[in-house]
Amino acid sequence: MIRLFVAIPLPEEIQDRVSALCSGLANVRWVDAENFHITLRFIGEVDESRFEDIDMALSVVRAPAFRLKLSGVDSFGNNNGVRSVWVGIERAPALFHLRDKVESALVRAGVPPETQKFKPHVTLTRSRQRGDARLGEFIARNSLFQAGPFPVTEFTLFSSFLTQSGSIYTPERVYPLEGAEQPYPALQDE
């Protein structure tokens, strides 16, 4: 069995900007900078034969390259505790278009449809404990955070191996987006 998800990895310079946020809260596990990504679809555990079907389905996804900008900080959770703190993504129709194409491909490959609403973000922390009382202050202090825009020229099928100290992500396959190999107006500096 292999645990899989589809995501957009962040460029190194954006990883550096995001990792600068990673301090100031207790009772959380900060995500390592090299693991920052935007999940398009969590797949879960599959057997090796299903992996090949998933790879084949994702290899035919066609979508144009685009740009993304990170914006703001917030959290998932409730009064019983915060599950994660994250950096948001500025509105980007092309991201939702890509996510929909990935979802359709995975369903055609036999993966059950996603039941949760897509909320694009980059996870900063994970926690199963009651949150830090300073969370509100942390979110307020970083609410104007921005990074990018940066080009999105590919998406990746990752495997995930869970350990005591956190997850280890391995890129299994990389799928280029259309127009990524040549400059075009949407990727030129603004």
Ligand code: 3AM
Second form
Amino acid sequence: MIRLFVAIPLPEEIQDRVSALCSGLANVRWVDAENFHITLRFIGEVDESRFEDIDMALSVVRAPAFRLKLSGVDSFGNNNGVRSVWVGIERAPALFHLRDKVESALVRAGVPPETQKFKPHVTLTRSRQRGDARLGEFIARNSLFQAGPFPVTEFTLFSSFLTQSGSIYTPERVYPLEGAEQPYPALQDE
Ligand code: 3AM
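Structure of the form predicted in complex with the ligand, given the form predicted on its own:
Whole complex next, starting from this chain.
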């Protein structure tokens, strides 16, 4: 079996900006900067024999390149504690368009449809324990955080290998978006 997800990795300078946020909370595991990404679709464990079908389906996705801006910080969780802290994405119709194209391609390849609402984000921390009392202050302090805009010219099929010390993400395939060869300022601005 192979664990797969489709995502947009962050350019290095944006990784650095996001990385600068990553301190000041206890009981959390900070995501390594090179692992920062925006998940378009978590696929999960599939038999290796399905990989080619998934790759084929994703390789025919046609969607325009665009620009994204990161904005603000928030968390996922419930009364039992905080699951993750993340950086948000500014309003981005082209990102939702790409996500819809990826979703229909995967369903055509036989992947069961996604049932969860798409809430794009870049995860900063994960935690299994109860959160840090300083989380509210951390979120408030970084509420005006912004990074970008940066160009999104491709998306990536990653495999994820779970280990004791965290997940190892490997880019398996990269798919270009349309118009990516245009000069950067000409990309659709979101
Ligand atoms: O880092 P983010 O939050 O974008 O949380 C996991 C991570 O997303 C998510 O897939 C991305 C790559 O691992 N993920 C892991 N297990 C999941 C599941 N069972 C999941 N998303 C939905 N359902």
